[in-house]
Amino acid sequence: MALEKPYLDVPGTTIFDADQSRKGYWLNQFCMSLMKAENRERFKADEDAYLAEWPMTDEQKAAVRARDLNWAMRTGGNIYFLAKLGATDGLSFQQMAGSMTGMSEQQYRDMMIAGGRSPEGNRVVGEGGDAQGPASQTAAWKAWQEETAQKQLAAKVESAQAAPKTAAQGHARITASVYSSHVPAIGAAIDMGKTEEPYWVPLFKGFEPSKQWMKDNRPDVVFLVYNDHATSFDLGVIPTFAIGTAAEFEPADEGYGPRPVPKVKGHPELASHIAQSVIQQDFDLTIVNDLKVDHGLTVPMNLMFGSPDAWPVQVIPFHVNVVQYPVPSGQRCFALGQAIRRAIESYDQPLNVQIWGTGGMSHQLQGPRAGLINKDWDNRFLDRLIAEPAELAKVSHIEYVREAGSEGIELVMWLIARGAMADVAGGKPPKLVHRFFHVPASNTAVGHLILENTL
């Protein structure tokens, strides 16, 4: 990865970043389960049977059995989660900390009573402090490493016999942005075979050029901005911005049963890279390792790809809160798009990435004003999104509500995708490939754009 991680050269220290979080998700979830007394009893009664219930790696399970906390952290464990395992064994936090230092319990306590470990000589790898050198290891970890080394050696010998391959060079780049409404009734029409009914024909006809364009310009990854509709996020937790970093995402049951669409395959490495980069650019993201995706994500996928047995691209879901106020401003979303572009362009793999903004256009789903549609305002929004996005980003929340309806605020998500385009950073204006507008799809005006970055 091109992203700098300056903490990697701090001796005896594992920083729990987005990569570690993704890698250790199920290990840490297992540890969390030990907060319930009945689970602790089950684990102590038969460790292997209990561990078999969790989709951890074999190495993670081996680290748990060995109670080797250094090893567990290497595989993605976080000390606050691993402390639940130590508590199950009746250990204090001081005993757990001491176990990772190579000291005896008494030696560790004596060090702490004397004032603790000094940072002198322990700030950078290679200094002369007392925390330098390899981590303390159990015999089980050493045996695992020896076996792994033998397997790696055999794999290298085998690969050496194959024809050499030249690695592709370059960085990821955003080639286009796609904008689309994500009306749930569109998904229902697809799922129930109603796309040829007179009511629906004009809408789906408007996306036919987009499907052909997508066949000719298929990306490796789609960074898809959408909002969760009280599906994965209830009122217990309401993240303003949340990025999905898992390897796959199940279609959610929104009350009618899950949609009959394929699982969404993620790109965990790029997602974790984007999360770290964007947070370092002072945008606060929630990192989500377990996420079910609703119609907000799957309907645009159908509109652009049809109904394949498997989605032909990897997807990074990016949720924006537009359900409960306060919601992020248009300017904040536009600036976030610029940070996402910088993050993607710093990823050192030559990936073709598209960024999609979904939701909207004008619609209101609640109260006596339900059914509001404002065609003129919607089309001016499309004009301005193409030609003057920075000015459009200044539109206030109250204008969205008054002119585009209470749920029209979803359009701020389109500004994230627009902010990621090259012209915003001084490049050439994008090429307008396709524009489409239709009223109605159930309760909603439907808008759609495809913009290509130009070299």
Ligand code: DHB
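Predicted model, so just to flag it, every value in this text is computed and none were measured. Numbering follows the first chain given and starts at 1. So that the term is clear: the rigid core is the largest set of C-alpha atoms that superpose within 1.5 Å between two forms. What changes on going to the form predicted in complex with 3,4-dihydroxybenzoic acid (DHB):
- With a cut-off of 2 Å and the rigid core superposed, residue 391 has a Cα displacement that falls short of the cut-off between these two forms.
- Superposition of the core reveals a Cα shift of less than 2 Å for residue 438 between these two forms.
- Relative to the superposed rigid core, the position of the CA of residue 149 differs between these two forms by 2 Å or more.
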Given for the second form:
Amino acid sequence: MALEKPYLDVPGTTIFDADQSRKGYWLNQFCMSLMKAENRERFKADEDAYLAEWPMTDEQKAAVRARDLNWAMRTGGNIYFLAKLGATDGLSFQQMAGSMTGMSEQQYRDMMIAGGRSPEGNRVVGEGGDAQGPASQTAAWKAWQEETAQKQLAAKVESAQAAPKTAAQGHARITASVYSSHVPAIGAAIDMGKTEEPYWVPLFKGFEPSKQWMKDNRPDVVFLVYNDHATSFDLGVIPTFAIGTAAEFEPADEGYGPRPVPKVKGHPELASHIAQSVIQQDFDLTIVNDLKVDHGLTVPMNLMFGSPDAWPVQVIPFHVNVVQYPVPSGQRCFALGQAIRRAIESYDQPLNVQIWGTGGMSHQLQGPRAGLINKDWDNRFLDRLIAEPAELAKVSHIEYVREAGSEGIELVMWLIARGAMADVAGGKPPKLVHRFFHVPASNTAVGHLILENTL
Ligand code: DHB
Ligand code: FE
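For comparison with the form predicted alone, produce the structure of the form predicted in complex with 3,4-dihydroxybenzoic acid (DHB).
Then the entire complex follows, led off by the chain already shown.
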């Protein structure tokens, strides 16, 4: 059980939550495709051929063919998406809504003119109002149910006979936080086999202890805070905080071709739980089901895991806007880390979770001031991140810019990871496992820390 669902007993109502969204992903994306006139034409000319292009379930396709919106919603459809199908057929919203009620078009219109449906008796299942009956069904849905009833019965018998699963005990725990710069040139050095060159040797040497530590302390899931660098998010939409809830994230093509690294496997259930918990703690996250990950995420993965054929952990990508101002403050990031901690530790599976903060340290990639490095400020940042993160969180944007360069602002992301550590919630101070600092990698001062929570 991941998501809290206090809405399940509202009669005649399906709330479009993360579970429904996952179930209905391709059905809803198919509906979206009908916003293009040429796709509507192709769909109308040959529905089966058009539907064959979409990885929807057979049931979803059958629901679309039957134009049974209750059925489509049962399979994960959302009304705003399904409305594109209705619009393709020339239906109004009133006709679509009415079609789900079991009333005739005229009856439904008359009910609306008479003031609409009353909530009386329709707030909770079993109250006896006029929306308490079963969902209206097309003949096609009934036939489908009869056909599948036998199969479902057989499956139920089979699963009841299977050895009862012992429910996993406990809850998820944040065991450690990792901080690392994410310079794209590091990825290029790995991809082009240049890690033995004198320029790169000291840098990769600094991460050798980390790779060994990672072998001994491999988590199930990494909650990876990074920033998208004008890769998945262009200037069309700029989310301040965005959580990747997909099952898989492909490495992005940032202009040089996609990096030859494995696909990143997500953890949709934990990500959806975190989204729900953190949003309910009043942080407005953007939920991203379709995300390509750039060097901000893949370079730290290489630094910590080397270059395996498949990444040995699941990853929840968490993007922070540090490209266009206004960017979130250090204090906001630090508080968000605390909310993320509460979210992760309330997940009822015994997962070992690490939280990583990436980007930084001092660097400026633009203008006559490009190349700025501030070793003293960076090292003081590392000291304070370890020992007095709440104070460090008060540092203003302008100080990051003046002291650490315009792109040094990436360091606010480290405060999210630090805010999620146990000591911030009243626990013991973390153990410093590893600290490394090196100049330069490309234009950047590379910083790296591993902090373990102690029991
Ligand atoms: C560099 C560093 C970054 O963090 C980044 O996102 C892009 C480039 C660099 O030093 O070249
Ligand atoms: Fe960056």
